[in-house]
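One chain comes next, on its own, written as structure tokens: the form predicted on its own.
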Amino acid sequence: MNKNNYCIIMAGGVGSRFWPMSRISKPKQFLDVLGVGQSLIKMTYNRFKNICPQENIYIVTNQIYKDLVKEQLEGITDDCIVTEPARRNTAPCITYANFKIMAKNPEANIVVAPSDHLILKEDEFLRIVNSALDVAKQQEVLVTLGIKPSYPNTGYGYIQYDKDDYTTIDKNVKKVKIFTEKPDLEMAKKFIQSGDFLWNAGIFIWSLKSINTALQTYLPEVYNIFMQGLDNYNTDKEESFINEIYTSCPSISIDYGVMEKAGNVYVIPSDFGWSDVGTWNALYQVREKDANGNSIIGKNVMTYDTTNSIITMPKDKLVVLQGLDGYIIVESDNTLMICKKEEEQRVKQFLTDVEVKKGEKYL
């Protein structure tokens, strides 16, 4: 295993679209949403142990989740838990982790990935990531993974690539033409028909030198803030320095800040059973279903004339459901939500209304 390979796992989100199962105190990435006995972050962490040494895997998360990370990821050290005092999107958190890694190994090659995505074909995923790392360590390129789309999804960003322009090392690593935000349905259909658009998976591979050059060029306002503390990383001065400067960072994504602007961005068209598991409907698509199309977690759920629903209940609670078709039925702690699957975009509004009318105890 290459000791220059590192991984940054981003785990600071609150997973509000998965309320009431996902809460501020324990968001989606720390939950076993698939009912397989492992949380999403644990599955992700174990996956990347096949890419790099365990001590080279960094978890970037909010300070309030440090104990959860230590509880769920066996053997992780405090030094590998990169805690943010405030949420500032992906560019600052990646830059922070970069500086910690640079203080140890300036020759690092890095994979950046979300903590809460599902990968069904792990062997294929590992093969593609290793191929990308081989390219990244030899050429000054920024590589992302694009998912071959199976239908015109309007909830994902898209990447258009040039089929005839690729790296000199690997013809499967294609030059990116443009990043496109979430399209409407008609535009998404055109993307699918064109054959040169991919879903943006938010997974990046690059050398430390390449990403630092890009940050200095396109996001100096972020890079220079962290550069001020160059001698503080991995010392007892790091925490106070980060607490002092972090809120002054602009809140900006690495996609918008760097990837959409740089001229050396490449993508690998991929198919490794990916889902961002970003909504209840997305979770429904990947969970096992019974003969009636119901996906059920809970040992004592009884259904009658109920179809095409996703049901998540405490393991010992007796639940009887009759006459429902296409619903989300979730109970967690002190909250029950019943919502039509086709109306799931209203979950965030429910959460806002609950906060206003019932207070933070239900968030």
Contents of the next structure:
Protein chains: 2
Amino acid sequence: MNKNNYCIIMAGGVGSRFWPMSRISKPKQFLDVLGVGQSLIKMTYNRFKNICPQENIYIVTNQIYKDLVKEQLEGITDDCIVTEPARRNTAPCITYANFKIMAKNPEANIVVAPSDHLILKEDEFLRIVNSALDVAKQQEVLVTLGIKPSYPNTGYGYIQYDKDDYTTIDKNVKKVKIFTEKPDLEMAKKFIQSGDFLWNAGIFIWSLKSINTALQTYLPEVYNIFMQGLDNYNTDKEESFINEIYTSCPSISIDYGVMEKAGNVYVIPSDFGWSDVGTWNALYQVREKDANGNSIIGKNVMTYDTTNSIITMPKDKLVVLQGLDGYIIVESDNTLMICKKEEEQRVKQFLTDVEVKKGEKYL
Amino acid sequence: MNKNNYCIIMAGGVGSRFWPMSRISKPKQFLDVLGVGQSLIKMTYNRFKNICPQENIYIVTNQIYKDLVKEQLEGITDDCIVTEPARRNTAPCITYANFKIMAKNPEANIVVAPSDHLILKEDEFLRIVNSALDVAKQQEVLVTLGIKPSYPNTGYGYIQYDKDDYTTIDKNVKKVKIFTEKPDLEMAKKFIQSGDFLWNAGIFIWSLKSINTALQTYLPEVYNIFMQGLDNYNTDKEESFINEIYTSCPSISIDYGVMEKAGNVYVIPSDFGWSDVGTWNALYQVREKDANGNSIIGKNVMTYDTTNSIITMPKDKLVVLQGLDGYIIVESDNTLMICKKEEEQRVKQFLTDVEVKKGEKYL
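For comparison with the form predicted on its own, provide the form predicted together with another copy of the chain.
Up next: the whole complex, starting with the chain shown before.
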């Protein structure tokens, strides 16, 4: 395995869409939302052990999740857990991890990925990531993986690429024309028809040198803040330095701050059974279902005339459900939520109301 | 208050229709199913304190509920708790209580009533019971209270009375023509139209002498069993005697065993806001409802697009419900049941399945 390969796994999200299963104290990435016996972050971590040595895999997360990371990721060492004192979107957290890696290995080539996505075709994923790394270490390019879309999803950003413009090293690595924000349905349909749009999966591959050059060029207001502490990374001064500067960072995504601006951005059109598992409906799609179309987690759930529902219940709880079609039925930590699948976007409203009426301890 | 007045409150039911709120270990009569702050048995007990001295009120229940009775009914003494070692329907339990009362006061006049019914117009109820007691102590009659029906309910037994035949003492106390079992809808409609049918509420008023005579005549196979132990009642021999003989009693109701056969049965057509609270729908009818037609017990229940539902949740539990119309949603003791109101008769099936699949600890 190439010792210059590194991974940065971003695990700072709070997963509020999956409340009450997901809580601020234990968000989605730390949960076994699929009912397969392990959390999404553990699956992601183990996947990247095929890309680089374990000691080269960094988890970037909020300070409050450090113990959860250590508990779930066997063998991880403290210096691989990069803790943010505040949430500042992806650009600052990637920059921070970059500086930590640079202090160890300036020749690093890095894969950046979310901690909470599902990848069903792992071999294909590894093949594509390795081909991206091959390109990234030879050329000053920023590579992203774009998912071949299967339907006009309006919840994702899209990447348009140039079919006839690709790297000299690998013609599957296509030049990006433009990144787009989440489209409306009409626009999404057009994207699908055109055949040159991909879903933005938030997975990036680049050399440390390439991303540093891009950050210096397009996000100096972020890069320079971290640059000030160059001598502090991986020393006992790091924590106080980060605590001091982090909140002064602008909150900005790597997509908006770098990828949409840089001229050397490439994408690999990919199909490796990806899901961002970003909504209850997305989770319902990827979870195992019974003959009635119910996806049930919970050992003591009995259903009658109940169909097309996603049910997540504590193991020890006896649950009898009758006459429910197309519902999200979820209980966690003494909180029960029942909501029509098609109304899942209202969970945000429920959370706001819960916070106002009952207090933030329920979030 | 007349010291010859006695009450027998029958509290041996297991209330399986209200599972999982009601459990074998704590059935309906011991629960605050109305959400008013006290159990049905406590409301019944306090109501009868207006009829007779507290020490004359007997609770007949299963041995396993003795502690619950003592816990809920303040000031009740052990000798007023008549415990059955087995369930044998109403005739044996009334006969047993009769013998205990006879050992104290052969001049007793007795009201027999279920522990788990709701009576909204208490003053009217007391007026009618007292008028029935007036008749019962002067004449050898068996009086029952019949509820003036408001709609063709198919879940109750009916009593047909003779409008022109009544006691010499009180012309409101009408001669019974016939007791009928639960009718089908067509028959129930005819009953309502005819104007001389009443709902059988299972409330009886008689002198001890009258009911003993009737039991000797129509149910000697029950009466004689208890007669054998005449000297044992209210002594330290009672318990072992009862444990010995009780299971050998036939299981038979006082309605079938006596009321349907005796010639001296009278009924008082009554209207005192009665409900047997016998089904979820009956409970829904009598419970307080909000503007959306939801009847909610539970301090932390939040509803969205949810209507016409009966919701009973533990106090401390946060519950968010969206998009439910006409459901029973109930949790108790770590068991959740959701069922359409119109399908409530299926609870029996659920219970059978639960027992087979999960074990009787959940019943």
